[in-house]
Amino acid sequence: MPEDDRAVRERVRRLIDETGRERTQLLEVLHKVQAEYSHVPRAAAEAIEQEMNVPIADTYGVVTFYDLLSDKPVGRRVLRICEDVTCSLHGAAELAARAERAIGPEGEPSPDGAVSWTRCACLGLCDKAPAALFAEEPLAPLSETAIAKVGEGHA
């Protein structure tokens, strides 16, 4: 096993010790792992399986279901553009295209790893459409100017 995997497993074990081993704590553990590694690496899922008795398939089922989690590295800060009906009617597709131009391909971190962007499901900010989260903070209504600032690293 590579040394990096050992370090990840040991860190995840400590996070689980802090959080709890009950299956009901899985989402909280995954959020902590995501915050630390900018994704949920395979070694983390293996540690969760061993320490919490949650199969890797179940862990990745949760990771791929929730928009705030990822199984691939993302930027340290992520712009999440809502694409539900209300936001779509208020120009979310055009703003996603702007994000692609300003930040780069969807789901890929910028070259310095500082930022990435992705589409997501409803954020519950329909009254401020089009809506987004940036670094888990609401950014609504989202504008081309805000996206440009994110792309420049100034948001």
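Please read these numbers as outputs of a predicted model, since none were measured by experiment. For clarity, a rigid core is taken as the largest C-alpha set superposing within 1.5 Å between two forms. Residue numbers count along the first chain shown, from 1. Compared with the form predicted together with the partner chain:
The interdomain rotation between the two forms, with the chain split into two rigid parts and fitted on C-alpha atoms, amounts to 16°.
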The other form holds:
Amino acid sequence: MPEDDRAVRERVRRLIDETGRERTQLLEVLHKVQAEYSHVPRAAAEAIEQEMNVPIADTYGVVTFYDLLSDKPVGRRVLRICEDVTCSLHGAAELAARAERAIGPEGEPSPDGAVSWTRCACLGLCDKAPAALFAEEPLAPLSETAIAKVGEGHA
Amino acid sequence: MHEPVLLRRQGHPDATLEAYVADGGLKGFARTREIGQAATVAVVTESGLVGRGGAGFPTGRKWESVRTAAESERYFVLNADESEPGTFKDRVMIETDPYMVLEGVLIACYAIAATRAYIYVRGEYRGAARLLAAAATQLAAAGHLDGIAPGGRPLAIEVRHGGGAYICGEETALFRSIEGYRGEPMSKPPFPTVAGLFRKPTVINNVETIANIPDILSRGAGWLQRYGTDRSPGVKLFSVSGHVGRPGVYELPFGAPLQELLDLAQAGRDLRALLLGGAAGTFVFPGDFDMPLSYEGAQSRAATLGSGALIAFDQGTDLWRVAERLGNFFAHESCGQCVPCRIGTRRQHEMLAALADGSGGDGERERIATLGQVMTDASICGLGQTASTAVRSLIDAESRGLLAV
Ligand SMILES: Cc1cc2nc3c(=O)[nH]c(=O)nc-3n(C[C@H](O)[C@H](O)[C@H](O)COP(=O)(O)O)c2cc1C
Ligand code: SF4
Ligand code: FES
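The structure above corresponds to the form predicted on its own; please give the structure of the form predicted together with the partner chain next.
Following is the full complex, with the preceding chain placed first.
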């Protein structure tokens, strides 16, 4: 087993220790794994199987179900641009196009792995449309300047 | 001018436990302990409170079935998953007054003898989740959770973070999510009050519903009826966004005219239409802006209040483009479990995209309406059942000539 896989398993074991090993804690554990590795790596799913008795297939079933979790690496900080009804009235499509130019293709981490961007459904920030989250915190109203800063790593 | 009730502490600088108690907080909970479980539920039932999460079910009836359930293990779940497009009132409620929301949770847990409380906050609401967790910690430290759980134990309150899935706001999907599974709804019955979280009797309530509880207890069963209409007692939070001067959350008594809400939000006179009730709501046109904002008032105009979301569109808005966005939302958020919804929401989105691009063929509108009927009839949960409601209201409005510019 490669050395870093071993480290991941060890780290995930500790996350499970502090969160709880019952199945009901699975989503909470996965949130922490995602925050740490910007995705849920195979070695983490293996540790979850051993420690929490959740089959690897189940873990990935859950990971692929939820938008905030991913089975492939995303940026360490993700820019989520709302493309829902209210935000689309306030230029969401243009902002997404701007993100594509400033950061790269949707869902793909920048070369240094620092950021990625994605479109998302209503964030419950419609009063501040056009809305976005960056590193899970509100960035609203979202501006072209803010996107440029994210792209340049200055946000 | 309506004096806010639920949002009366808006603008107060510090939402601390001390400030809350100094302002009369926790009186409702004290009353609950005084009168006991059965009488507490009776007050809630008598008050006429119905759920604000969309379904409008009488809150006291839910509580009573769990209170009198045979099983001793039972749960209370606070639904703070708020993900209906255009809806942000629960977030504002929590940000304004986290302690009032938690006091409602304490009263509910005490009244139904809950083993444990779960607060499920959508994963995108980090700030709201932090506020609720901090408030729960403060309440525990001050001893307010002591003796609430059965056997005189302190109540355990767990804050859970959603994973970013609209469907998890549906109660049975939410339970699956807490249990550690994909958030796929289950057919009902059995209802949550019989077999809910972990298959145990469960009360699940929306944030706004629960925020009403402390005042109902401290001011009495008749208090809620001082506001609103006979059939819709109380006040309602409305989330207003889109083409208005002052988007935000507004509180009004039920029955207030829709135009009053538009005026509060500084909507201009050039509105083309509104989407009322969120993605599963209906389009409303200027001829109906005098509609009373009550459950029966909306119904009389074939509309729905839903979660109280209102999105305003000015004359320059292409409503078919809006419909396309709605189609995109449902196609993305369908959990995929039932075929009519999984395939239907995708087909619906394709057809709406074609209509928005002006490339929809003859009979596209009829096909959308037929597909919508199939989804309504054959889907197991509310998402599939209402995925075509707004779109069909738009098609209907067009046939009545309301879309002509
Ligand atoms: C697709 C779907 C999404 C829902 N989303 C929410 C939600 O985000 N928040 C909520 O309180 N209720 C939501 N509901 C309604 C819940 O299933 C449930 O009726 C509600 O939480 C009960 O609380 P109440 O009686 O206090 O309204 C949703 C229902 C459906 C069908
Ligand atoms: S109607 Fe749609 S969202 Fe609801 S259970 Fe079926 S597939 Fe899932
Ligand atoms: S529509 Fe974008 S935050 Fe609600």
